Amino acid sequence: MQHPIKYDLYDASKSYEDNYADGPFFNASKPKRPAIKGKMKLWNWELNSPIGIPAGPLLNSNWIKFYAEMGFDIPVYKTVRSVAHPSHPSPNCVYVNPENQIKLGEKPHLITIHKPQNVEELTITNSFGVPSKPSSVWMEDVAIANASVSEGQVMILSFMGTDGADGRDLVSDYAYTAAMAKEAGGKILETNYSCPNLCGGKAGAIYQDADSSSQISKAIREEIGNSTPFMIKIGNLPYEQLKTVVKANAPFVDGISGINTMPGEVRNPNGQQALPGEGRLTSGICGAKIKDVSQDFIEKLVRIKKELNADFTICGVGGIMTAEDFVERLNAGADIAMSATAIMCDPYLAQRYHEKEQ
């Protein structure tokens, strides 16, 4: 069954700042959730379900509260930094329509299109540059966001380091920001090693390097201690390279999430760069056409976890557009699963999952 796009909860025609201040944009009814049949355990929390929304669409406590009320039990607060950082210029999201599923190792050349009719066809590029409010703003807002989720739900706080922030190198700032995130009330922390929208710099390729990523993970673990669950988000890699990265990070992390997006070059139908600004020809592709590579990541990660006899939670992200996609990702071995692109246009996705699981 196809689900027509009726909503723009993140309004791509507006700036990031307008969406932060006024979103999500929604004026329809909220569903009555089916009776909860049983709980699932995620570290110290008994949760209503294993589904959520990854770092990205949930810009602040208003967004966390809304989507928690819509039945997404594991919302992730959008990635924060130790220092304020502006968003890339708008537009930040445009629609693309790759002919086929994007494969690992390829960098597609894509053309922008008009908005598709159905959620299941939705593929976009997004390019924000990981904006962040000043720490004084987001630390106060995290407390509000934590208070807005209900029993059986838990919020994850995403963060990342900024090379050179207040004189700190990248490793030091990752650890410094982790400490701030914990102080702000982050119950579960997740750091991002795989953003393709940074216009260069070290952070975009961290997940590809076992030594660099594990050095940062070790510094974060030493800073926050062992009582706070800590996850890393990485991208898909060839099997042996992925295994090397996972093995290096496993001693320091409680969970691994993936994937973020896939890089692609995006132009408008006239052949011009679609997103304005230097370094933005390449941006992250997400939505329906990265489902296969995201599913492949989970299948490989499950196998690697078994081969290493490791103990970490697996979070499946990428290309989850339907309730059935949630089930498929969980059946592949993910402990929890999250949707980002679909929920920007389909706030009822969690409801359909809960109804399906009855």
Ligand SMILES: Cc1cc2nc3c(=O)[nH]c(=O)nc-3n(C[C@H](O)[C@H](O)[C@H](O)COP(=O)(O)O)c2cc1C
Second form
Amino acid sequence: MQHPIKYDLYDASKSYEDNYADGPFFNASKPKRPAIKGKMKLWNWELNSPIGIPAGPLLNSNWIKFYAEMGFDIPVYKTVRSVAHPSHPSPNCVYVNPENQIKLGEKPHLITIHKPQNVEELTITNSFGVPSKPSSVWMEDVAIANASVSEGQVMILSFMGTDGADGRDLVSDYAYTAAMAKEAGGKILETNYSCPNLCGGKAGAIYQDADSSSQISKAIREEIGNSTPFMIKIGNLPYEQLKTVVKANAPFVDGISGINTMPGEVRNPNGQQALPGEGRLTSGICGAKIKDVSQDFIEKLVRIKKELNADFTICGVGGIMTAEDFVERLNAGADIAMSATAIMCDPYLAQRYHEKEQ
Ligand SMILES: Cc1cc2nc3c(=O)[nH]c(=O)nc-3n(C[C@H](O)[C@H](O)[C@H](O)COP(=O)(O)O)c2cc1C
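Could you please show the structure of the form predicted together with the named molecule, as a counterpart to the form predicted alone just displayed?
Below, the chain from earlier opens the complete complex, with every other chain and molecule after it.
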């Protein structure tokens, strides 16, 4: 069954700032959740379900509160930085038309299209450049966001380092921002090693390199101590490379999440670069057409975890458009699973999962 796109909770015709200030845009009814039959354990928390929303669409506490009420039990607060950082100019999200599933290692050339009819067909590119409010703003807002989730839910706080922020190098700033995230009340921290929208900056490809990623993970762990669960967000890689990266990071992390968006070149039908500005021909592709790569990532990660006899939580992200996609990712061995692109148009996705599973 297909689900027609009826809502734009993130209004892509507006700027990131307008969405931050006034979103999510929604005035339909909130569903009544089926009775919760069993809880699942995620570190110290007993949760109502293993499903959530990854770092990105939930811009601040208003967004966290709304989607937690819609039944997404593990919302992630969009990636923050130690210093204020502007968004790339809008548009930040456009619909694209990959004919086929995007393959690992491929850098597809994509054309923008009008909005598709159904959630199941939705593939977008998003390109924000990881904007961040000043730390004083997000630190205060994180406390409000934490307080807005209900029993059986927990919020994860995503953060990343900024090379040169107040004179700190990239590694130092990752650790510094981790300390701020913990101080702000982040219960579970996740760091982003895999954003393709940084216009050539170093931070987007950290996940491909075992040495630099593990050096940062170690610095973060030393900074936050052992009491706060800490996850890294990475992208898919060929099996042996992924195994090397996982092996190098495993001693320092409690969880691994993936995948992030995949880089693609996006043009308008007339051949012009779709998103305005230098370095933005390439941007991150997400939604339906990255489903196979995401599923492949989880299958590999499960195998690697076993082969290394390692102990970490696995979070499946990418191309989850339906309740069945959540189930597929969890059945493949993910402990928790999250959807970003689909929920921007379909806030009832969690409810459909709960009705199916509970
Ligand atoms: C609007 C939007 C903003 C995003 N911003 C971030 C971010 O700040 N940090 C991050 O780690 N990933 C970010 N992502 C990537 C998502 O967390 C996710 O990895 C990716 O979209 C794949 O999932 P999907 O196919 O369900 O969209 C963003 C995605 C979207 C759609």
